[in-house]
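Only one chain is shown below, in structure tokens, and it's the form predicted alone.
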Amino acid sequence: MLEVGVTAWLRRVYPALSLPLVVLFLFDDQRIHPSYGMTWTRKTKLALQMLRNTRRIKTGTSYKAHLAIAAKLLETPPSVRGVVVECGCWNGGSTANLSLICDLVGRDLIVYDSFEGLPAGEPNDKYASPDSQGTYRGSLDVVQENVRRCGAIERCQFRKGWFRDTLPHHDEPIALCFLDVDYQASLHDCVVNLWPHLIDDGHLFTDEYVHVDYCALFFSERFWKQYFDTTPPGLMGTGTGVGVGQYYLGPFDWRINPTSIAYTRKGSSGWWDYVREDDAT
């Protein structure tokens, strides 16, 4: 029992104990653009504020995942146009942290959400069920208040509605996109409608990295050929997440809270194109 108690305690305090190393390794990067003036003091202050926000607002993603997003945005020169897009915000904890990053890099944050929770699932969506409809609901008022209290709400635009209705109308160039949308149908809607607006070398992050079959969309030659007439981009962190100091190894276990994220970059490749000459027909 003592060993179980110590393990549980370590899991609770680990995010805070590991913060200095996370900041060191994620932000010790020569690719961060110097114009942002990210001293080690500013980097540490940002990480602490993000950790505190995930304690103040119940979130589905870790501050470490948000710092990984920050690292990629800080690599993008300010001269490159593009907004940041979040699809699926729940209570606004991730939105608050993303808004802080956007304030640092001078970009707008566009938040797409129904603000009514998850939609009714489609019959062929393996991650949808009748019982999940309405879960992860955060009303627009609650989300805005949380961002106002913990983030930079002046950076945010909130676009309410189901993805299939709102995303086809998106027209701004996107520097970075963060998806936390749960369903296969929602992922489909997000990628089909937003990928064309992602700038060259822009990043797309997803929280649902623990499900390899869900991540398979980013390796599907059929999907990328059908919708974009191109090869799949792949997904860094499929199954276990990218390295941000987490202890999660996969496969997914509800007793363990994964604390990472996965991403792809427009222009990367997840296409297997090798054919052995003597096997070719």
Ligand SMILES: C[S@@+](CC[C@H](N)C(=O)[O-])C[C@H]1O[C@@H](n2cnc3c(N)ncnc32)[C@H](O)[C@@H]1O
Second form
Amino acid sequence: MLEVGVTAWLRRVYPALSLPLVVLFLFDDQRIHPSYGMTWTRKTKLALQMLRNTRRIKTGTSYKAHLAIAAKLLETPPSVRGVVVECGCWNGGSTANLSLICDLVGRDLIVYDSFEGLPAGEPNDKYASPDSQGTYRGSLDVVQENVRRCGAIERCQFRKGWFRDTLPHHDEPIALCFLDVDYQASLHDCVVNLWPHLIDDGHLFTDEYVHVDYCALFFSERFWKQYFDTTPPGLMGTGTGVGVGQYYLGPFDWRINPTSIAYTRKGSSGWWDYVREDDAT
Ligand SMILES: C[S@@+](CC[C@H](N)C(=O)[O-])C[C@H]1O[C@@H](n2cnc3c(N)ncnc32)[C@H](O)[C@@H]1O
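Got the form predicted alone; any chance of the form predicted in complex with this ligand too?
Zooming out: every chain and molecule, the one shown earlier first.
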């Protein structure tokens, strides 16, 4: 019993205890552009603010995942054009953190959500459960209030509606997008509509990395041929997430809380094109 209590306590305090190491590993990055003036004090302050925000706002992703996104935005030179896009914001905890980093790097943040929670699951969506419609609902008022309190709301534009209706109208170049949308149909709508706007070398981050079936989209030759007439880009962190200083030993043991993130980049390659010479006909 005591052991269970200690484990639960450690789980609660570990995100804060590990903060210095996370800052060190994620931000000991020679590619961070000098014009952002990111001293170790500023890097630590950003991490502390992000950790605090995920405690003040009930948030579905870890501040460590937000810091990994921050690292890539800090690597992107200010001369590179493009906004940051978030699809799926729930209560606005991830939005508040993304807005902080957008403010640091001088980019706008466009937030797409129904603000009514998840849609009805489609029958051919492998992981959509019919009774989860409305789950993760954060109203636009609540989200804006949270971002006003904890982030940089002047950086944000909020676009309300179902992705299939709103995303086809997106037209700004995108330097980085973050997709945390839970359903295969939603992920499909985001990638189909936003990928064409992602700039060369732009990053696409996703929280949908635990189910390898979701990640398969980024390796599907059929999908990339059909929609973009190209080969798949792959996905860093497939199944377990990229290293952000917390272990997650694989899907389906939900006691080990996944706290990481996965990403791909426009221009990266996840295409198997090797055939043994002996076997080639
Ligand atoms: C898991 S929550 C996002 C959590 C948030 N990123 C965080 O870290 O706290 C998923 C969000 O995606 C939104 N969503 C999912 N599918 C959608 C769709 N097809 N159209 C609009 N919003 C959608 C839901 O409304 C919900 O806010």
